[in-house]
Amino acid sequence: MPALDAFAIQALEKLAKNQRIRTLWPLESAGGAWVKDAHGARYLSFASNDYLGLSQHPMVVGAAKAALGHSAGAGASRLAGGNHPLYSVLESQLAQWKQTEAARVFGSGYLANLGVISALMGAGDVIFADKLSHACMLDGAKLSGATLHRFLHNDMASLKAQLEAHRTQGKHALIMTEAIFSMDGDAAPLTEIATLAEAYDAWLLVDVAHALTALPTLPKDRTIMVGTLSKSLGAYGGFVVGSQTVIDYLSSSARSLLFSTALPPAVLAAASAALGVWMVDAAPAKKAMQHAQNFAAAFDLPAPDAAIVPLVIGEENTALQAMEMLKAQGFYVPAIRPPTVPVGTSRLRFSLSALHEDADVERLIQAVKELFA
């Protein structure tokens, strides 16, 4: 047997022992409220991050179709000929939306964090990251070569202690957090974090990928925001917003931007149309949040800060069984397991969308209550 296959077999056996094998499940219409598998079975989905339903919006779909007249692909990186004029339109919208001077679009949210963090930080610098920060933020920190310290989730005493102990060890310092944490749906105490950043002369990077509501005012001279076009905006890609000077620097230094093929025109047009809808219509976000609040209240869970409600179960196998039992009832709710979440906190993660109706959420509530009766 080839050595590489032997390695893979051993690694797969270890993953299987710990209930951590991942499989890809082919689904149609994965961004909508309903999904269909390869056998034609339909499921009411509470898995999608398309919180506002904009991937299905007629204006968004229409914009993508119209842009297909340009080209199916970009053909090159942005610096080498792939910088379609729609980029400028979208980046102007993003800067206006986040009330910053400038924005830059990346190939994905993952690539945005990877490129921004590794461009801003380097050997001799120090990064402080919330324990539950997304994998792409931690990967960016590792790639940068900076020293990484992690503080307890949303614990300001822990962050302050880390800053007190390690801030002077780095020339530059960066505090990283998500505005809304993707697996727990809770909000970071951004005002308090910004105060500590000011006190300890640190920069602040906030990932806003899952945020549906306005953030508190943060110091513009030390804050940079990274986000995605693939969740609430229903398209694809990532972005960073900040001062014009910082964006100019990143445009010449973020390797995941410099060496990635540009996004296709249809994707840019869809994101631009979706952002245009979101900026003038608050109803979808309110509807998604109301669904999440109603679902959480039915199980006496804390009021959610986002359209994400986790139901922590514990062991991996138990979470997988719960997912399959709900699937048998016609619901698709993903089981989230380590390493995505800490060991012993495997869960069902419910994503509520403006595409869901009140009756859909009520059916789900009843199914989950029966599951755990």
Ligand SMILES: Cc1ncc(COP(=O)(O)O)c(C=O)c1O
The other form holds:
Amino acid sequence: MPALDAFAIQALEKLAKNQRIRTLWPLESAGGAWVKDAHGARYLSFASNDYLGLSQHPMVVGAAKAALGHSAGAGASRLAGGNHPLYSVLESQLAQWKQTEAARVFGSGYLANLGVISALMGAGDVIFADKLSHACMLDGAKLSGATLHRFLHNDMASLKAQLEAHRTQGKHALIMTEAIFSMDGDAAPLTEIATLAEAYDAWLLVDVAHALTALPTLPKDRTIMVGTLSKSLGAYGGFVVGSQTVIDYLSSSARSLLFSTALPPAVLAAASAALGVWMVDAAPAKKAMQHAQNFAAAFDLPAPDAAIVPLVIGEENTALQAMEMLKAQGFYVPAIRPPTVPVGTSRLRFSLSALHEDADVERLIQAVKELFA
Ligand SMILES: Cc1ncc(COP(=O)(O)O)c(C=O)c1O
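We have the form predicted on its own; now please give the form predicted together with the named molecule.
Entire complex below, previous chain first.
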């Protein structure tokens, strides 16, 4: 067996050969619409999923500061250390927001998917996942031991064919999709998926991490929703919502909840305050959506379903070059490459936020037009 360093060198060489090396961009400061790099250069950022700008909202920051006065960290898991009262407040809000009986908060959206999927499914079960489902949903499926089948993105004929071929091979079946796809910004046909779930006796897991607008009504007796507090709520953490009985079961069996430390109180307070703002103020979501619509329209792209607009470029290096050229103009738009997206579909992913001004989006449109002129 090679020494650890020798192993890592070899593995890095392989990653480099496949252009899969990732590096962290050193920043001096971040937060809001602007980031400053380690050399002091400022960039208008279109990389953040803080679509509503809630991470910057005075009530959200204020709530976090107030809770920080008591303690920086939680110290133990929720089950071992006791349940902080802010959890109860936040979970009631989440259940009310998503109109379900109950909610459970996890350490992150990633941990929520991992824990929920592996608690619901097991060996002898079958999972049907959209091809573009987020990595944490696929990792949850792997961890569960169920057999995973992937259907073509948003293609109901493909899902039906997969169900027809494989549903009877599993005791339980679960169809998984994102409500809004993180790298494409398009919506899943949830009503049609729910009809197929009903027809083939499958449960439905919908990840609502990037959804800004209301979803269609889905059958409560077979649907579970997973989401994150880390994107449009501007805080950190993840959640699952569903019936009280299902949440009770997950609370005793989702290992990423049982065996992971509770969130710091300041994070819970921030998420709770952010949700309070979102539930009474529709303006930030409208503004982010309007920016996305204006941006998409400028490039004759279909009207977006969320505040995410991708410009698919193709080759990884070309996407990286485009990112650098925009950086030279003062805009930070991340190049998204495999394995995050399929090979040959590397892209610039524009994430629009209520923190952007109309003039910011106009300037961005001009810069991107010049880039592709
Ligand atoms: C669809 C989807 N689900 C889950 C996650 C993970 O959420 P978190 O960042 O809170 O771990 C992400 C974030 O990348 C996501 O895009």
